[in-house]
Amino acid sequence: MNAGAILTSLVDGLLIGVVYGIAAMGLNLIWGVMRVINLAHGALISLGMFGVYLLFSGLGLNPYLALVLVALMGLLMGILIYAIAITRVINAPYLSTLLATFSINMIVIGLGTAAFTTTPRDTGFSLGNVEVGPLTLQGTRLIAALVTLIVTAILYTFLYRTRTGKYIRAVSNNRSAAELMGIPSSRILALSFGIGTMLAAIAGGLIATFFSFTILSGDVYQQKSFIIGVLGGLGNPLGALVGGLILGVLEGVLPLAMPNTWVPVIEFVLFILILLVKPSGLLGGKK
């Protein structure tokens, strides 16, 4: 094992980890604002994958242009899911929202399996490799990381520099007080859920440009999102990016020293250790 291979694996892991981060960001945002654990998160990631795939293979649309439409689809679908399934149980015990989102997950997977089967799909899209000194990196992963950083910057600007973003943070901190100040909490909650599902769809669309997938693939990335959420701090959307980088590095470097089958085991051991030692995550809780 030479230094070039280790460095390539490390950088490759960081690039993938950034994309993992944006998937977890959506999950963290929804939890941070409305205290809902979205078990439909994985199914929405899968829909993002198929959205980009169908627009690219069926209509010949560039995957990154298709991603804009997929993001809009994710936003609208999230708002619709909130209006149909979440708003009625938002103030109920956590188990009610878990069951509501799990039901959405099963509906999406059931319909998706009927429509697409579970045969693996691949966009077949490539931007070639990029040579940077001793590194050989996939162009699609570089662009995916760049898109993720741009989306993260836009999200940060939206949350901290716009009135609607301040409303979201106010509802997150104290919904009752926000309502007393005239903030329409119902609309803010619906928008927050929509943004969370939009981020899931974007992550799925980006992943589809360099990994094969099925309608069931989202479950794997949902599990990773939970691990990342605990690493970065549940309720801290931007902390998810740091958690994603940590997980990406692990997935990039660990296979050099052990079989791939051990990587998920190490990840979940880390997940349990963080819960035991620092339950609020490495970067603390909600910001």
The other form holds:
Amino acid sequence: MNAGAILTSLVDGLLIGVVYGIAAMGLNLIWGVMRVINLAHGALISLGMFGVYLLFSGLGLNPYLALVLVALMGLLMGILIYAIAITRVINAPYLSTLLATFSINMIVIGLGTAAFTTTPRDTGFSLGNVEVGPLTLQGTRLIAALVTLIVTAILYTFLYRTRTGKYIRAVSNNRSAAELMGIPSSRILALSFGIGTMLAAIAGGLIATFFSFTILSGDVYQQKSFIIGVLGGLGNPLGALVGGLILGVLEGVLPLAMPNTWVPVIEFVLFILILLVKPSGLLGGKK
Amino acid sequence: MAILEVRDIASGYGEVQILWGAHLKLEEKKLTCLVGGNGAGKTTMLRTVMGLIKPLSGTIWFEGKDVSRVPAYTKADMGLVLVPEGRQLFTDMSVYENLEMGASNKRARGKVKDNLEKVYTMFPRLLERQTQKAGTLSGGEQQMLAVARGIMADPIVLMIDELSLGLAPVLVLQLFESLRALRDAGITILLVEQNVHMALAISDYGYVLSEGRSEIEGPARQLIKDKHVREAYLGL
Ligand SMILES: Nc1ncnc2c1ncn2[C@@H]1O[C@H](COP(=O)(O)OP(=O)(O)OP(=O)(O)O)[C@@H](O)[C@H]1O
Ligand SMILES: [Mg+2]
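What about the form predicted together with the partner chain, after the form predicted alone?
Following is the full complex, with the preceding chain placed first.
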């Protein structure tokens, strides 16, 4: 094995890790703001994949333009899901919110299987390869990482610089105090769920530009999001990005040393170890 | 005319009833205090007035309107502001952001600059600590921030739950002085206090709540001399 191949695996891992990061950020945001573990996260990622696929293959839209539309639809869908389902159980014990989001997961996967079957789809989209020194990188992965970094920067600016973003942080920090200040907390929660769903949809849409997928594919990324959440600390958007990078690098480099099937085993062992040793996540974050 | 009036209110938590027909009347631009023993229902009263708990029966009137069923966030828009027990700061946000969040309601949004100047004049310490996370402030500084955040909301009626709890006497005096200044500036204040003596000393009018019922009321100067109040609450 030459140094170029190792380096390519490493950078490839980094690029994909960034995309994992954005998926994790969606899960993270929803947990951080409203203490809901969104078990529909994977299904929503799958919908993002199909959204980009259908707009590109069906309507011939540029995938990145399609991604913008998919992001908007994700936002609206998340708000709708909150208003229809989550709001009813938001003050109930964890089990109720778990069951509610799990039901949404089942509904999406059921309808998705009926509509699209589980035959793998592929956008067949390509931007060719980019050669950087000894590295050969896929254009779509480069763009995906770039899009993710831009979205992260926008999200950060939104949360820390705008009034509405600060409302989200205030509600996340102390909901009843926010309510006392005149902040309509249920609307802020709905918006947060919308943004979390939007991030899931964007992650799915980006993944669809370089991997084939089915309606069930999102589930893998949901699991990765949990691992990343534990790596980076839940309730911390930048932590999600860093966690994504770590996981991406592991996935890039580990297969060079062992069979591919061992990679998830290592990931979950890591997951459990961190939970045992430092439950607040490697990078701190909320308890 | 009373600016805020609570008539015969009953309220509680789920099955547990705490208030059994309590009443309260705040005269405009006056400082009124509500005192009573631990567990008497003072905090419950404030939470009910704010709309954080729905009353079982009775009514709440603010500026002549029945606001008994108005949710908390709309109350803030109307100018009814609570500095809650235990401060309830946004601990992960900076001092400045806490003040900014205080000004979230519709009335206050346009007056951020004026009110910011007001609170920084009143509590210069907060200006020094603008960028510090609220959760890392000292207890006294946190209490200042809680009151300052209330002022940022541009209140017509400001209700404060336990201003003096756990604070050094010098700071308590200073905070009470700032309350008087606020009243003189035209804000109607309802103060809930453990420190009955000091509360009555600075208030215009007082109410004593006992086991969820309004027990005694009167001008604060008279309550201080009242035999029952002296025995039960002042330990004299
Ligand atoms: N969330 C709750 N659920 C059930 N009971 C509660 C709840 N909050 C308060 N109580 C009970 O209601 C009663 C009145 O409490 P409240 O906090 O109103 O008293 P208080 O007059 O403010 O007392 P203190 O001076 O100690 O703050 C207490 O017996 C308390 O245990
Ligand atoms: Mg109390």
